[in-house]
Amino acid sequence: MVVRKRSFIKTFFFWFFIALVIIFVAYPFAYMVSVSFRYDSDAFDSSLIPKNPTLSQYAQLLGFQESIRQEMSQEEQQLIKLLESLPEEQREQVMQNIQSQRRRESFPFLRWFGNSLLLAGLSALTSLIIGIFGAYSFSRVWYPGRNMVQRSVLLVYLVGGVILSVPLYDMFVRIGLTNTAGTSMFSLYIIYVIQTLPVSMYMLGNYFRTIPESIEEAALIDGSTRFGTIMRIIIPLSMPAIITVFIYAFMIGWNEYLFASIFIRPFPGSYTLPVGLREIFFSAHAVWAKMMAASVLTAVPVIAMFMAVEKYLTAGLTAGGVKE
C-alpha cells in the first residue's frame, strides 16, 4: 500500500477555502446579532463588536421599555390637557387604555410573533397528521391507481407560488374566506397545509418503507387493527422522520411571505412576522437596531427547535436513502 504525502499547498488552499465559505455564510448573521445590541446612532459602525452594548432594543420589542421616540413625544401632555375636564379616576382609566393600545399598535412584535407561531404550528401539525395516514396508504395499502396518485402528489411543486397566488385568492374570495381577519388567517392555514402536505407524505412514505412489514403482520395476526398498527408500531418507530417533517413544515409556514402579504394585508392585527417586518421598513419605526433585534428574535424559535431535535433530524433525513 502506497501512502502519498499530502501537499502543503493543497492543504493550505483547502482550509483557506473552508474558512472563506464559513466567513461568507456566518458574517451576515454575526453582523445582525451585533447591530441588535447597539443604539440606533451606532447601527452603522463598521466594528463587529458593539462599543456600547445595550439590551434596549429587545426591551422595547418585548414591551418592557418605551422607545426614545415615545419618550420624547408630546402626545401624552396634549392628551392630559384634553382630558382635564374628566374626573380623575375616569381620566386615569382613559390614559391607561390609550397607552395600552399605543403599545400594542406602535410595534406589535409579540402579536405578529403569536400569529406566526399559531399559523405555522397548526398547519405543520395538521399536515403531519394527514401525512402519516396518507404516506401509510402509499407504502402499505394497495389500491388501483396508487402509484399515479403517489407521483401526482408532488406536482404541486412544479408550479410556482406566484402563479398560484391569483387563482387561489380569487377562489377564497368567491367562498367568502377573505372578508375578515379570522377568515383570512384560516385561508392562510389551508394554504400552508396544502403547501406542506405533499413533501410530508413523500418523506414519511420513504421512511415507512424501511420498517419491516413482518412486524405489522405479526401485530395483525395478534388481533390488532390497521389503525392500531399505525398508532402502536409505525408512529413509535418513525419518530425521527415525524419530527423532521414537522420541523420542515413549521419552517415553511414560519418564513412564508407571498401568500401572507396577499391574504392578510388589509388586517394589520393579523400580520405574521415576515409581513410585519416588511411593513416596518416603510413605517416610523424603521430603525436598524430594532429591525435586527426583531430578526434575531424571529430566528430564535427555529434555531432552538433545530438544536433540540438535531439528532432526530439527521436520522430522519438519511433514513430511506439506501435501498437494501
Second form
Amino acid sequence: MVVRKRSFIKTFFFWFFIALVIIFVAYPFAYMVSVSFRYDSDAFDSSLIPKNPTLSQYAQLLGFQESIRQEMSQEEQQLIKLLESLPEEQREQVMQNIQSQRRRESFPFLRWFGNSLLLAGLSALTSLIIGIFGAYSFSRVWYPGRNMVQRSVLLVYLVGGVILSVPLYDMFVRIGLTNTAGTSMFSLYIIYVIQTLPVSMYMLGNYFRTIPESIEEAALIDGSTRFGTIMRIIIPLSMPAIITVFIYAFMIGWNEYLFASIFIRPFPGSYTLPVGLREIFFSAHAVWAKMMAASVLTAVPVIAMFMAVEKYLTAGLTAGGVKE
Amino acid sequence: MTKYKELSSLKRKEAVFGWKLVSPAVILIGVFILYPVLYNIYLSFFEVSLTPGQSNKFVGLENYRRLLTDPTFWNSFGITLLFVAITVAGSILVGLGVALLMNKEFPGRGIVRALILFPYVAPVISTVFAWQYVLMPLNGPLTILLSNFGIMDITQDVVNNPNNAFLVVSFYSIWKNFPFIYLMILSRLQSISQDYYEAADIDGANGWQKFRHITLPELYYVLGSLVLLRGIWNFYKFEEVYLLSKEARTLPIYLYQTAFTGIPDLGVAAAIATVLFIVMMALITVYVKKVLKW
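For comparison with the form predicted alone, produce the structure of the form predicted in complex with the partner chain.
Let's see the whole complex now, leading with the same chain.
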C-alpha cells in the first residue's frame, strides 16, 4: 500500500510538471493565435477564447479583403476630386501629404513576406550548395591544410553578426552596394550566405563522416568519378541532414533583423518581415489583432517546415550543434 | 606535416580536388568574415567617414579612451554580463529539468515533444509581439495575472522600463532557448546505459543519488559545452534583445545605437565590436581548450 500511495503522488507530480511545461511553452502562442482571430475592438478582451471570432485580419493581410485603411482611401479619392479646383502648386502639396500618409498606413504584408521568402530561400540554397562541397572536401578528401580549414570553420561558426556589422556596412557602402533597393537586397543576400555557410559546413561535415566510406569506394571502383559519387551517393544518403541544414539556414535569414534594418531601411518596398512588422508596430496605433495575425503568418511556414522534419531534427541538431 | 611536393601524383590530384571543392567557401569566409574582423580592428583607430571623397582620420586610441571613460559603456557591459549569467543558468536549469521529465515514457509524449520545440523554431519577431501583448500594461493577460498575485504593478510597462527590461529579456531568452538545451541533454540522456541504473537499484540508491552519481557525471561534457556555447552566443545576442525591448541596453544594442542611429559614430562602434570580439575570443579559447580539448 505504501508503495502504491507514493507512486500515486509521484504520478501526480509528474503530470503536474508536464502541465507546467506545456503552459510555459504555449502561453504566448495561445494568445497570439486567439487575438489574431478577433476584431480590433476585441483585441484587449482578456479571455482566451475570442467572443466574436473572425477571419477578417487574415483576409486583409492576404489581400482577399480591403482593409478599413484602404476603404478610407475612397474618402481620400473624393478629396482629390475636390482638390481639382485648387491651383496647381497647392494641389501637388496636398497630394503629396495624402500619399505619404497612405504609405505610412498601408501594410504590404504579402510584399514583405515575398521579400523574406526570396532572401532567406536563395541564401539558404546557395549556402547549402557551397556548404555541401566544402564539407565533403574537409570530411572526405585528404590534403595539406585540411585540419586548418576545418578548425577555422568551427571558429568562424562562433563569430556573431554584431561584430561584423560595422566593417561589413563600411565595406558595402564603399563598393557602392547600398545605393539602390536592388543592390541593398543583393548585399543582404551575400551577408545571409556567409552567416549560414559555417553552420551548414559544420553540420554537413559531421553528417558526412557517418556515411561508411566503403559505399563510396565501391562506386569509385565501378568507375564513378569523385564528383559523381558526391552527386549520386553522398547527397542522396544525406538528405535528412541536407533538409535540416536548409531549414536552419532559412530560419537564420527569416529571423535576421540587424543587417536588414541597416541596409534596407531607406527602401520600404524591399522590407523583410522583421523590419516591416517592427516599423508598423511602432508607427501605427494599437493594431494588435492584425499584428498577431501577421505574427502567426510569419511563424507558420517555419514551424510547418520544422514539424515536417521533426524526426530528423534531433539527429541533425545533436550531430552538428547549431548556430543561431 | 607532409608537404605538397612530397605527395605522389595520385594524392596530388586528390589534394587539388579537395582544395577546389572547398575554395568557394574559403574565399567567401575569408573575404566576408575574416577580413571584416581584422578591418574592424583597423577601423577602431579611426574617425570613420562614409561621405565619398572624405577619408578616415587616424585618431589612435581616442575611440577606446572615449569608450572606456563612458559610464554608459560600463553600464552596458555589466548588464550584458548579468544577462549572460541569468540566461545561461536559467536555460540550462529549465532545459535539464524538462529533459529529465521528457526522458520518461508517457502517453502523448510525441505531441508534447513537438510543442516544446515551438519557442525555439518560431521566428523571433512573432514571439516578441506575443510576449509584448501578454505583458502590456493594464490589458496584458499576464500583467493582470501577475498583478493579482501582487508580483507586479498593473500600470507598469515592464517591457519598456529601463530598470528591469533586461530581466524581461532574460526571461524571454530562457523561454526561447531552453528547447535547444533540452534537445542536446535529452539525446545524451538516452545514450546512458540502463545497466548503471539497474546496478544502482540493486545497491538501493534513491532517485537523487542516481541523479547525482550517474546522470550528472554522464552529462558533464554536454553541460560544459552548452554553458560555453550559450555564453558565447548570448554575449553578442542582438535580435532577441533589441526586438523585445530597446531599453535592455546590452553591449550589442549599445553598439547598434552608436553605429546606426542618430549621428553614426562607426569608429567608436568598431571599438565596441573589438571589445566584444576580445571577450568572445577569450571564451572561445576556454571552450576549445577545456571542452573540445584540442
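In this text, rigid core is short for the largest set of C-alphas that superpose within 1.5 Å between two forms. These numbers were taken from a predicted model, which means no experiment stands behind them. Residue numbers count along the first chain shown, from 1.
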Superpose the two forms on the rigid core, then give the C-alpha shift of W15 between the two forms in Å. 2.5
